[in-house]
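Encoded as structure tokens, the following chain is the form predicted alone, with no partner shown.
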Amino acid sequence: MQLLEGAGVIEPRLNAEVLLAHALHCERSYFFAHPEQELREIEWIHYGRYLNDRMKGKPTQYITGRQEFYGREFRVTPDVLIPRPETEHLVEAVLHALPQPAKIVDVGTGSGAIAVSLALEAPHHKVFAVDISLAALKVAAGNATALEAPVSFAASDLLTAVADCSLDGVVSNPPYVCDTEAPTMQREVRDWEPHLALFAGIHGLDIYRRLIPEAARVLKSGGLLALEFGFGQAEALTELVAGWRDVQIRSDLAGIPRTLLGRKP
């Protein structure tokens, strides 16, 4: 723990415990229940390597290859953004706004966390997912298979490869970080997570400017657009959906505006 604390790692004890459990191939509760157990040499070697990686800034999720989202465990690699708890609000918003059977596409699916969660929470929906990254699609498809989620995947730059113009919902947690924010970001994010999934121009709005018109093309009348966005972007994003109806901005548990919902007129 002291090594991680000295390296500036946030929550060093928790990180040390998670990495130790990973080295022992057990749950954290196991070594609390067996404090007398000594590590074998191979376990010390693995644990030392994990600690060294974490001290260099590599996120714990990329070391363990796991991240929980919406009560399920997803595999994550440096090819995909690590799913955040705030994004669960986006899933909840879509489930509430589309109670009836619907055709939904998740744009920029990454690990597949949103698409898989929607497919499993609402089996009556037909869920598609697209991403420009083939490496990300491989991770997402693996998660769908492991969790037995009926999601169809395709490679696409946003919605350019989607020909269906009668979708009920478009959902996305796209890149929305301003390029200028890079120097002030946590090293775990800036140096390890895929920049393709993070940055979106000087104001962080480049992807929204492309995605919103494309969503209007593929959604049927009254179709739902659900987007996650970053701190301070609510007003600018609302302007980009001028003309859409029933536009709502919803906040996360910290009271920070996080999700936009709108209906195609």
Second form
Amino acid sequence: MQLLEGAGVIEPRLNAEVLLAHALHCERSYFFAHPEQELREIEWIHYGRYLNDRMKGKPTQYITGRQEFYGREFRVTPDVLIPRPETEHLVEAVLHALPQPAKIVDVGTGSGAIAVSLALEAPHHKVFAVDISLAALKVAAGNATALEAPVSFAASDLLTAVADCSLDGVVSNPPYVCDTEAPTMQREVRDWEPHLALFAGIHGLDIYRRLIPEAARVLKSGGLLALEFGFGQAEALTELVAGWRDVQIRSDLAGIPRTLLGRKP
Ligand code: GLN
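Having seen the form predicted alone, the form predicted in complex with glutamine:
The next block holds the full complex; its first chain is the one shown before.
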């Protein structure tokens, strides 16, 4: 723990515990119940390697290969963004806004967290997921299989490969970080997470500028657009959906505006 603290890792104890549990192939609760347990040599070796990686800034989730999202465990690799808790709001908003059976596409699915959660929470929906990264699609498809979620995957640069123009929903947590923010970002994010999934031009809006008109093309009239966005982007994003109906902005648990909903006119 002191090693991690000294290396500037936030929440050093929690990180140390998670990595130790990973080395022991057990739950964190196990070693609280068995404080007398000694580590075998092989476990020390693994734990040491994990601590070393973590001190170099590698996110704990890429070391354990796991992240929980919407109550399920997803496999994550450095090919995909680590799902964030605030993105659960996006899933919830879509479930609420589309109560009837619907055809939905998740754009830039990454680990597949959004698409898989939607497919499992609302089995009456037909869920598609696209990503420009083949490596990410492999991770997402692996998660769908492991969690038994009926999601159809395809490689696509945003919605360019989607021909169906009668969709009920387009959902996306696209890259939205400003390029200029890189120097002030946490090293765990900047140095380890895929830049393709993070950065979107000097204002972080480049992907929205392309995605919103493409969503208008594939959605049927009244279809739902649901987007996650970053700190301070609500106003600019609202301008980008000028002409859409029932535009709503929702805040995350930290009170930060985070989700935009709109209906195609
Ligand atoms: N929420 C992520 C972060 O700021 C960014 C995710 C994204 O660009 N979609 O770390």
